[in-house]
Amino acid sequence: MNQIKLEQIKAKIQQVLKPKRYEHTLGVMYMAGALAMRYHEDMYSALFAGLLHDCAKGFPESALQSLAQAFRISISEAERKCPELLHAKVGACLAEKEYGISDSYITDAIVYHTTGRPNMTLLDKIVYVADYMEPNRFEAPNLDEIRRMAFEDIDECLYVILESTLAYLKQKNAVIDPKTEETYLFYKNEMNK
């Protein structure tokens, strides 16, 4: 059953996504399975997450605050200066009522795989990670030691992504979502412990 509703899944996505973003979220999918077999989070869960994370990923900025509005999503304050981060939120929302996701441990990573939560859960830790990571990325500094570290320590791995992308944002002068400055510091508490 869980087969066919991922191929379901897969068939009606891929309609959805521009093809470079279809790998990627392909890529993000098999990365969160992988992560999900070698933590021993329930697979599944970790797929759909994977394969659904990014769903609204792409839509107009107009069209993501009329969807946060029409699902009474709480827009905060950085998304309102960067819409673009609502697709997180939009796309938990889609994953439910488009793709018939239920599951709020699955709804929740996909909310927080861009911002991170403080105390996340291991799922989504796995699909945080995973969209960092996965195999048609190129670009992020240490993209090799963060793809060994990820299946050796994923808190480490979390952790080191976190400072990565807050500097990251930072020298681009970036919008940055209060979420991800706490989840660091929750996490650069949690490895001087």
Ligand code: DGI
Given for the second form:
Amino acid sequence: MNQIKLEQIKAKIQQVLKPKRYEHTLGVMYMAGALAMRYHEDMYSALFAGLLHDCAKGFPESALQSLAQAFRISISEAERKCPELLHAKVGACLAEKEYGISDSYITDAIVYHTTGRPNMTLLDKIVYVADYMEPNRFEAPNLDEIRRMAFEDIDECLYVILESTLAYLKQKNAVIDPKTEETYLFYKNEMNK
Ligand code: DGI
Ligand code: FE
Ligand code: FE
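The form predicted together with this ligand is what I need now, so please give it after the form predicted alone.
Expanding to the full complex; the earlier chain stays at the top.
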């Protein structure tokens, strides 16, 4: 059942996403599956979350905004300034309404895949880490270290990703979602415990 549903969603997602984004999506899906095996998460939950995490990525800003309205998503100030951030929340709504994923444990991991959140669930962490380190990624400077850590200590790995993402955003003068900052401070505190 899961296997069939996964294949159906895969075929549909391939039609929606650009080829490069689809490759990334498959990378995240398989990495999330592997991390689920390592950390005893449900494998199919991880595969579905990985497969759908960017299902609204690359949509024009106007489309993200009108879908957000249609789904009654409240748009934060950060999302108003940087509508691309909406791909996470809109993607989670599409996962439910268009792709038939009714499990909020899975859709929440999609909602928080860009900013993270304090007290992330194991699945949130798996998707967040897989998104950063899947094999098609090459931009970040610390990928070797991240890839090694991902399978050794997911919490430490999460923290290092949060730290470098925030540093990268600050250096770019990007709009920083308060959730991104909040998540970083939460895990900084956790690391010092
Ligand atoms: O959709 P992907 O490219 O696969 O990955 P993603 O959803 O994590 O989004 C990628 C970018 O989002 C990455 O460069 C980090 C950035 N990001 C994370 N938190 C914030 C942010 N961008 C802005 N502007 N503000 C944030 O708070
Ligand atoms: Fe994304
Ligand atoms: Fe992604």
